[in-house]
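Presented as structure tokens, the chain that follows is alone, the form predicted alone.
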Amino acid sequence: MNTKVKRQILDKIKEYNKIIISRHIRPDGDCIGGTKGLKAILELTYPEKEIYLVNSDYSEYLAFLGGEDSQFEDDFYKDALVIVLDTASTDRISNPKYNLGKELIKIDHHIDIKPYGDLSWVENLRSSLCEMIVDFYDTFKDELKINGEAATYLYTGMVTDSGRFRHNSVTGATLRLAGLLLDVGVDTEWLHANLKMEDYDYLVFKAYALGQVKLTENGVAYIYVDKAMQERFGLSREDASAAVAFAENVKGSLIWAAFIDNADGSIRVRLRSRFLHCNDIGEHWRGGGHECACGATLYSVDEIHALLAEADAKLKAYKETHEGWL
């Protein structure tokens, strides 16, 4: 089945000329790799073809990878195959012209409860939006082109939607494929580097967030970056919302959140757990994602409350039924 799809999948690619490629809105690693290595190969591949990376926002954390294009009139899209990578839904895809070309075609990882798209090629144990792209060359390496550009931008979806490959969604097949691109040529000491590096106020907020975290009565850690911290530190969104891999590490927590203030007035939810699936809370109020990795969106503090209640609930019920998990 996901032979016959890729096959179709790349048969419209050879059929259109103008090709648009997009992702979800509050774009991580694995999106913008995925989608700026995908526009890599195709452009290595049909030098004549239009190929072209257009959305609404960006990633200041993921800068060092480069820009994108910019967004384009109603008309070019009429005669243009778009390719939305990584997002399980439309109302998170980051370009809001997707429903304009002749032909849409859905790439991604995430459970698919929305469907949509002419072509859909959905795999959601896979760790990465990035490791079907790359499995997409492999399959297809005869026809296709690479370079050590493209295997850059596809290696650093794989290494930060993987935890650098510590997640259980990481199998051989991910493995054998993250080696491809390092044949291909990837300077994973620049690339971590980039990763890693953090400005000095930056460690200043995260040593003062650390005091921040909070638990539940059954070890739900969590912390909450209001608009008075975000303020305070100068933080921007990416930088706020990073705070959820504060919490991640509290002995006996195996589930964790951050719930970041939006200047609308809604509040982002980023949740995390191991052993147990979350993504059953996320899809309760409001979101989704993968099964221990997912977001949300709330309203108000009372619904903070409520759903750190669930999910104390949900942990305290796990430790009650199992052993051994730590």
Ligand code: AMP
The other form holds:
Amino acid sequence: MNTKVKRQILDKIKEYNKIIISRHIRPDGDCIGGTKGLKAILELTYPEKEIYLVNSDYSEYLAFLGGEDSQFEDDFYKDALVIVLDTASTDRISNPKYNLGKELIKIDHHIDIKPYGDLSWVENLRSSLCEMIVDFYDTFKDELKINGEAATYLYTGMVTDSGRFRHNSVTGATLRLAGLLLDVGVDTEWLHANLKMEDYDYLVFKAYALGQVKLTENGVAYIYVDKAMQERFGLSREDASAAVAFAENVKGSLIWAAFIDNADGSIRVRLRSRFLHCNDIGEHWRGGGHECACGATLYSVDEIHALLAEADAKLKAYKETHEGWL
Ligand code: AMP
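Having looked at the form predicted alone, could you now put up the form predicted together with this ligand?
Entire complex below, previous chain first.
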């Protein structure tokens, strides 16, 4: 699938001696794993090339995967190929200099509402960006090299973005490509321990926050992690954002959300659904993402209520016209 554009991307990679890889802001396991995995594959295969990871933010909970490179002067970019991974729109690219390169490539698995790049490979039905990078490796395995380090980065993204291989975007191909990585060598016990372990203080926050999950009339579950709650429990941005998981498994609640106060006064929305799509709601509120997992940005509590009313109406209509959900 998409062999032509993949071949064009590999040809571009071969053409350039300097490659700068970037990703989206507020990074998750998929974009960190994907950028680091691609870098490791390219460094192994082309030791003579300069490959850099340049971004402007990081996520503390992924520090176990290691760091990235520092930003360069503008001039450094002029003979570089820039590859941006896992980022649907340019406003979410974590490297403000992404456009200074000689050419730009987009590789992504989000719905392509705002295309960019001289070359673009987007497959929005893939369970993760990392799955695409493994597929890229698999397509050209006679030309590319991989090792345990690269496999671990990529497996991290596959595991995290697919909800531990639970989401319905997981296909036979997903598991075959994950199997390829396990064959190369991934310490899954080490990886899952790093992903799963939490501080005792976080457990205390979780116990409190579970009691703060609320339901709309027709069953949209939500939690609002406002500034006061964040201060009371000393939460990092990631800790606060992880609260979306607390609203996930309520019976009859097919749409769930977390609202998180940002430092700049805006409100981050993390929206999820099962059986029905919710990305139209995310897109309506200045966001986007996947059909059943998307984000948005709000600017007032009134907007929280308005978004919830929209989600509630959608859920009501779905329940009235469908059977078999739980
Ligand atoms: P999150 O809740 O941040 O994990 O986001 C779920 C998915 O939606 C991820 O794939 C994000 O990259 C994407 N996403 C989140 N926020 C936005 C946004 N404001 N615009 C576009 N995509 C988003």
